[in-house]
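Just the one chain here, laid out as structure tokens, in the form predicted alone.
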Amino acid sequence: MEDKVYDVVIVGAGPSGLTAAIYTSRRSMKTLVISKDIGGQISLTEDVENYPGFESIGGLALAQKFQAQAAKTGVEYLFEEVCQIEKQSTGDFVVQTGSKKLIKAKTIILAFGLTPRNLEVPGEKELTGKGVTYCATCDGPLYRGKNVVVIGGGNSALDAAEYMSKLANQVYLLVRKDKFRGESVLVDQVRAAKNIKIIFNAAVTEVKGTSRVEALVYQITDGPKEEIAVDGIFVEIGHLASTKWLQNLNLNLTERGEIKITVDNETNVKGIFAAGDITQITYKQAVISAGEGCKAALQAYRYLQGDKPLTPDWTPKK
């Protein structure tokens, strides 16, 4: 792989990442495909069923009929995380791996998502994996009939509770405001549930359990704090940019260390590319990331011909 120099290195196999793999590998660029895992966030949600073409259809399962498509193009994948690029003075990249593979690129897209945030409590992360989960359709199964709390007042929470309902026995949902900020069909969904109750301007301040989680601690705005004693704890309280990692790179960040890209998902940085939920899009679903694939698949190819002009195929000739 050390020989090889790859038209594209994609990081990340999301919809973003994987749908730039089956333009790229169509427009016959050498692809390889680099990602800890396959499907990145959606591979954790248990039904799609906002995505053009399937009425419902499991994340994962989604995720791998992309995979799929892209292979038969050619596409290769390699499943370690990515720990460095840099870029060459012959405006080639050098990416690296966290086994020391050195892997060299014409052209970087950068598609890999966002990462779970934490509470940031005591407890949590001695408990993580041990009744603490940042996933419900993952973990969900193993506490079937048991009492959870579901953290989280937006849809990933919303969507997590609603799934627990048909699992656990008791699902508590702790909000941090006084109101959800999920859509309202997941709101009413969740109040229909008669075994989930929802607590708002709840604040979690301590996790406890010995080898595994026995309680969580709580309180209310200006309250004293309660306890609640449950066997899983899912917290969905949204995502982080991990993006210190390309500092060496100068590239653009926003405020909260999104990439910031410019609408044909070009960065500051000739060369590398970026789609999807690690960029600014304000939208951050599956149809829309796979779209920003396509057009980052797109873009890389444009760069690597030269950037010659594009003319639209609307433009009137002369």
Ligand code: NDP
The other form holds:
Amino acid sequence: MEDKVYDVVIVGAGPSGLTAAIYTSRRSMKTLVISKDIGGQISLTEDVENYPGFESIGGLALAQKFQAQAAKTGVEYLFEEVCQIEKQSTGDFVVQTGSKKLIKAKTIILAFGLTPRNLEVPGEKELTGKGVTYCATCDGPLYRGKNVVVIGGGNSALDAAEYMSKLANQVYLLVRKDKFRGESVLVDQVRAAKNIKIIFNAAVTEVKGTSRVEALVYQITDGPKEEIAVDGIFVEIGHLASTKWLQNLNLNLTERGEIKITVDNETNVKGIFAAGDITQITYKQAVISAGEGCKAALQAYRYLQGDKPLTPDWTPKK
Ligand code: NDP
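Given the form predicted alone above, I would also like to look at the protein as it appears in the form predicted together with the ligand.
Below: every chain and molecule of the assembly, starting with the one above.
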């Protein structure tokens, strides 16, 4: 184990983690960000048009701007998975990474976002990376001129379908309900695209193919099973909170596995804070995650200062 003790280890490098890093580092906290990648979900978004200050910016480009800004303040990065966090009797933490590195920290900010939900149908696992993909932005260009299906009815699916309509020959958009869940501006764009065929009330039942995806089988509500021949399947059906690995800390979680936080981003474990999509906040948006990361950082700083208030007390004096 390294002797170095970080004031804060931030797990995750999306908008919440990187904003937290900018704030902790600017408060002279020795900060380490540990993450598998930079940007999280935002880096997989083709065009971000709702982050204030940027009329339109690529998701990855935005994430790289966060990273560069954080790096300027002296933040250190480690690109690895975190496997375990243990609280010691001193109140400090030991963070264990996938390569068995052990890192000491006085506080922790959990900001590792959500992970893509799977279809859980036969053939999906076997053909993942062989035509089944969870990222249109990353893999879309591989399907230029081909026939693809996008699954889902939320903003991610609408975004992916619209993006793929510019590259692919034919795009099928399979929605399991009879309506979309996403924003009307995206719905209008999808409806306007000539090569997107929308299929409502369709539940996926199987992915077919030997060495690569060949077809998708789905069942129309109260109707027959249908099969469409496609080269690629883009699964855009939302995300799950993967928090089982934190079990030993006895963190309070919601039914969906999200980390429960107070209005100031504290968890029920002293010294552990959380921010962004992995928490119970309702709106999972980049700009909100950035703000939440800021709050978590300031609260971690305050904790290290002995929980003294950072801002003046606004309570009216009698
Ligand atoms: P959502 O949870 O919003 O939508 C998931 C969609 O997948 C729903 O239509 C859901 O159907 C469907 N679904 C879930 N499970 C299955 C399944 N097993 N088979 C078929 N369909 C399934 O997730 P998103 O990833 O779309 O969005 C997540 C968040 O990110 C949202 O807050 C969204 O607004 C935001 N976002 C914003 C973007 C933007 O502003 N441009 C771009 C991308 C995401 P059902 O409705 O039946 O549950």
